[in-house]
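Next up: a single chain in structure tokens, the form predicted on its own.
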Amino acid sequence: MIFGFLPIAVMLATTFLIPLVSLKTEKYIIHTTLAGLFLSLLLSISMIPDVLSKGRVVYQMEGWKAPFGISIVFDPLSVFLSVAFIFIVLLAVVFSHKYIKYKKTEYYSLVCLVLVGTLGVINTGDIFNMFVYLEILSVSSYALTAFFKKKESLEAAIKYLIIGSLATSLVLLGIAFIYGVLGTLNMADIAVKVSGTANPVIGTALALIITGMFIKSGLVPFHAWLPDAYQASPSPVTSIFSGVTTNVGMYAVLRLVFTVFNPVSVLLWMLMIVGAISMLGGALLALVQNSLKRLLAYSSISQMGFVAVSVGLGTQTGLSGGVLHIINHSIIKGLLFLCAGFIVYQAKTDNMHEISGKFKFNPVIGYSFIIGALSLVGVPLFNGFVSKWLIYVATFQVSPVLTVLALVSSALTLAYMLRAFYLVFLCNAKPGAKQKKIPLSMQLPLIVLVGIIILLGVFPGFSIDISNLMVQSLNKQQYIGAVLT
């Protein structure tokens, strides 16, 4: 079906066609971009019955069939991902609006490409297209890091593009593996022979892959880029890293895991002692934390860790939690980072001690923040709560040690989201600070994601159930069987 490949073909075109129009004047970029991004959504919104009635809509580039040909394959897990990944950039894209002042061409047409790379991944059924798509999404991420041009950005950038070249060179090592191995790229094929195959350098190809993967997803001891980055990028920016890119790399691991390969116990505790370790340690790390950005960017280590560790228990219950804390997550650290985002605008600075003595208190953005603060706890009422009670049930089914390392991490990130709450919004302006007027573009998004953090908060059943069908989209069996027939 043609329609699952045009969410990604309508970015790839807005990201040419923005040049084109800011050739006389860049006054209708923004316009431009937005439309691309809604009809995006629209697209991608307009699968989700045919989805749900088939299982999977799949299609085949060109008319060529699986193994030959490239698919693109639209799932439970996938669609609904694509809706909110794209849901996202489009709030930090009207956000922009406002706070982005020049190289506005430059600006926008990375953030679609960076879409483009994100989408590609997501809905690809060829795992050397995901390496393909996964380098999009990363050369864009580098050039929106460096977009200031200033030294902390320029630095920031290049141990991004280190780091990250590293990850993408493991990717393709594993890649190459498979297919000197197997002799196929097509994921639903692989799944067929790996399963009759106990060559070794399977297991090493997809361990390279799956170590390139959590380095995209910033997991400890993986994460040296990922608080530069979030810092030197434009706040908007930051949002999309946070609340987009880095649950990418999650999914891969998913995908691959259950879906690709066999969910061996080796795999599985990897997955939960990285996620652990990166659960705790990134919540200690934000907890020391002046940078407002950076203390974000160390919590967003600490909920990867969060979607790691429920993901490698491998039950239905540990994965519903992990795939709802996916999309939580990018709700919840959206609205955050775009708080973070009018506050470094007004105050120019993100440290929490000058940002004290400049900023006066605004009720839309103090109200947005700590509501994203409560819900990032897990406080009922808000939808964090729901995807963090289901990874504490699966814990404590599996191991009740688990279970205290994920309430300790919450404590902290309870500790450190209330000390920020503190410096910023309760510390008493300076004489003379004046309360900045939040433009219109810059509220409604804060908006809009306060309203869906409480509605799902408030009615779980409806995520509950969204993140049960996206599991069922993991099994094999369905999987091959759409694909390759």
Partner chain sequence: MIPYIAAMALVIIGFYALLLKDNILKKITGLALFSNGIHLFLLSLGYRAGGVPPIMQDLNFTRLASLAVDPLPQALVLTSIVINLSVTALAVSIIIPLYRKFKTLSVRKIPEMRG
Given for the second form:
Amino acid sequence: MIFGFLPIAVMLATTFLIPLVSLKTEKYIIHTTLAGLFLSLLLSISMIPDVLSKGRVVYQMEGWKAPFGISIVFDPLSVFLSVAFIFIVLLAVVFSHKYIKYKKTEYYSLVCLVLVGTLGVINTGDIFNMFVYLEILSVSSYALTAFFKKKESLEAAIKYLIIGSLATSLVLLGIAFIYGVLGTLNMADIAVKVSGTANPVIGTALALIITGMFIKSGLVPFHAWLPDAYQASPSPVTSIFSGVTTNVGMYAVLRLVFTVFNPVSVLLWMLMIVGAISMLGGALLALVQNSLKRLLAYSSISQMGFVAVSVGLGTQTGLSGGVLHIINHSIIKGLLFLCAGFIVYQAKTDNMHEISGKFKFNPVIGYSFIIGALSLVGVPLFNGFVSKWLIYVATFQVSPVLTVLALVSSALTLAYMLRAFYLVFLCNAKPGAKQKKIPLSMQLPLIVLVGIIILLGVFPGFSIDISNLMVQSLNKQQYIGAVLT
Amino acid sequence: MIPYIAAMALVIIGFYALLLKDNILKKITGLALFSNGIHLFLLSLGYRAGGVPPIMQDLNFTRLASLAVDPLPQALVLTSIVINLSVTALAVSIIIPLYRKFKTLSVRKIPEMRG
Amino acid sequence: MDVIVKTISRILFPFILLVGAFIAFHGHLTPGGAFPAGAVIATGFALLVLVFREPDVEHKLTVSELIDLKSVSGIFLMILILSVGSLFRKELTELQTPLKLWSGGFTLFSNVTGMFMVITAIVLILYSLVRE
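Starting from the form predicted on its own above, please write out the structure of the form predicted in complex with its partner chain.
Below is the entire complex, every chain and molecule, led by the chain shown above.
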């Protein structure tokens, strides 16, 4: 059926239209991109009433029936995540209108390809299809990391490439084991066939796939590529990375552990331990950084640790706290990395000790940074508080040690964000610095994101209802029933 | 039995080259070997002893289905080979400016970003 | 390069194109399809780039022509899948007889369009790697 493939198809069509448009004129590239993004956002929003009334909507590609063909599954989890991710990419594209001055064609096509990859991973119901879209996503982000051909960008890109290719090769090996034992590649069919006895080959396959997804998410033993890749890429691209591509790994872990395979206690303990190490390790390493973007990158590792701990608990509150924190984190980190881009655009450097006095103080940037920092810590009235409160409540019900660790990590978050704010804004600002005029297209995304943070913080019931709805869509029996009939 | 041993040998040799060699180009070659080992493993899962290639000569479906080897892993491996081709091409086109700026290909001497 | 090498490669190039086109056009009857056919034809272009100097080859098949070909074939492929795959499937399969050239739904068009996309991708990579 046409309609299932249409959000991904619109973004693919935009990716192919951009080079055609750029060969005639250069002015209309960004209009094409924005048109494609708006159309895709409208299509995703129009799926919401359908999904809310029916539970989940399943399309089969090209009419082939369920266990043999590729299914496209829309349920509340995938639809709400798609809407949030398309929105973040839209704001990043608006920001990069004045930030990227040359090689525009390649930049906008690659950003559209990243979005094609994430929409594909989130909406598919077939495990090899997920691998292919994950590769599309990864290859475009390797190319985007090396966009400015500076020394550090090339080094970061080659590191990211080698580690990322290793991760997806591990995922392919796991898929090979699953196909060898079970004989099928459809996720619902795997869920039906695996609920028998425990086969050690399937355990090995699951371990390989989840290791590959942990490497892609940047959890602590596997985080070596993340700070370099975030520091060396252009700032709107970094906000897309932290808002969209790292969260795709956690979505894949959720879908595989809870819907396709059984959530046995070994898996959940592994998630909790890796998450706890990431929470503390990321926060501690962020305290000693001198560069603003690298500090925010380590903070991303720490927040992914929060999500992993909360997902690894397995309870309803834990899962909804984790899923809500994915969306909240992408909004907050998107805002913070766009602020960093704002600062780097004027000061031309990233080092927090050298920034003071080199950029013009603007109320927009000041309020955005402080609101983003407070929301990241979990202060009430902002949306970070809602998800962090759910995480504290959920960890307290299982084991208070985890709650203590989460609170310590939040305290460390407060410490390094305050240090960053002090060094960047309040530390001997020399008067009479050269002042460049800030274009409106760079201030507008910051204002929109701040508005969303305050709105979601003041009406928390809305976010909690949506996250409960998203967690119910992970139910295994309903998934199998919807796809295989 | 033999294709599986050969596939695992390729995987181990590629993994060794990816981790322990000092030159970046040797690491990329190791990555290519690693993924080719996985492709060989995936292909030999679909083998049937005494099978024919899955190509229809006449319209007799059931006879072909009982004699032919499995065509699904062949499609998976074809897709994966194309993906790895583009990753290798991207890696080489990143290494060329890297060599021009750093004047060396050794992994120990390149990293400037630490911490 | 030597006169013999240049003459032989100039004679050989159309046959390489022919082999690649055969692999693509019979993708629904024999092994192969879009990707091996694109790889074979791109190897033919690699032969030309090695034998003659790269600016001469690029003069004949320019980068902007390649980008046009890639974008147009990409959009054509998607329109094909969306329209024929859902709307015109019944009419198309009634007109075709199995095991002949004109069979297999729109696999024929899909293979040929995919071949063009693979050719443009690999030849663009080839140009940018060999360029001074």
